[in-house]
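Take a look at this one chain, the form predicted on its own, written out in structure tokens.
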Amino acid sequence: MARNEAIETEQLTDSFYYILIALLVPRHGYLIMKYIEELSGGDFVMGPATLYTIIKKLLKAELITPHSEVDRKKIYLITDKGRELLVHEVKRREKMVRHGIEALEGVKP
């Protein structure tokens, strides 16, 4: 799936997913990257080019909004529309994990 189609199909890539999670509270770019790295225990690290490309797409889709600006740092926050999509995505991913567990349990080594 192309990244620009991710929002349209309501199946988020991991990068989109983590950014929306990070923006449940207001954060600027560096704090978004740092939060994602800490949340994932270092398993998911995002660079600034990826982050700001996705931020532009999330803004255009009205899933996040500019919140404020402090010391020339733009701070963003998830919108109600973004929160709804995130809730949907969490449920979708939970279902996928259940499917995987069921499949693994059904196969004997």
Second form
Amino acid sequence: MARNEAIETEQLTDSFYYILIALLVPRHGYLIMKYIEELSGGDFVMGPATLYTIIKKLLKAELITPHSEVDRKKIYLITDKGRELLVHEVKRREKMVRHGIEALEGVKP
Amino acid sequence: MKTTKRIWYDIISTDENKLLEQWAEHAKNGWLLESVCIGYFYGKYRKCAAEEVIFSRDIFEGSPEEYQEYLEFYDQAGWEKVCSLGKLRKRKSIYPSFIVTIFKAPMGTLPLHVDKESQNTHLNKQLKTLKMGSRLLIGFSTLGLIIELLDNRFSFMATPPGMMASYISILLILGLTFSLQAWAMKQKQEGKADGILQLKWFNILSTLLPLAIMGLVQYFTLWR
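Can you swap the form predicted on its own for the form predicted in complex with its partner chain?
Okay, now the whole complex, with that chain kicking things off.
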């Protein structure tokens, strides 16, 4: 699967990336969706089907862990491994953005 | 006053959106979907208070315990289970254990498959389940056909002539319908849906082909 390969090669897709950011603090499913929508200003919307699938994969990869349960709602939190990967990913994306800016500035008319 | 009713759908319900719209329309008129039969040939409805809701369909693969967790997860997002199709197995098998669940949610709820990634995954899952069903049914009917033809030659079974052929025909019709549904869905995935699904011959073919094969089966097993 493409997404699993992405985790193995330590490159996160946008959905994985946003979920890991959301789980820097403990949150349950619905709150994760809401947070991502707010954080991206509505540019990135994730449905429950995608969220459920990705949460299962992140749990399996031990990048997140069940934190607690309130009113039958499972709350998740990022693990140290997940945080490490997120930091790596932020740096990678930052580098990519810099490359883009430099390239665009280089060809400025 | 009638409190339940059965509504038949198109012979081949390949268009998921059409089904979802139909269910929503019936709910608006006070008839809530209660169950659907395999192949989506018909749906059973029960009288309810008219409600404006949207419907969605999702395929779950996993264990019965995980399924409960999955339902709760969707429930938190506003999607309530209406009915399901299929059975989850506790034991591991060569065939994946899956269940199709139909959900409803109040108008304005974030759709289940809102992003492109999820829409593609959903289509792929639908294709996988259809192909699996089709292979199983066609496999069983072919086996049945061979047994029936051998019985015609050597008469080792006690069943009346043609009885088994009738069962085979039903399996074959279902199997071929699933195959055609899978094919139509593949076309949709490749972006050819509008062109192909609207063609009249597609609907004609999906009805005539299984009937023609059924006729041949009957000819070889009963009247020959």
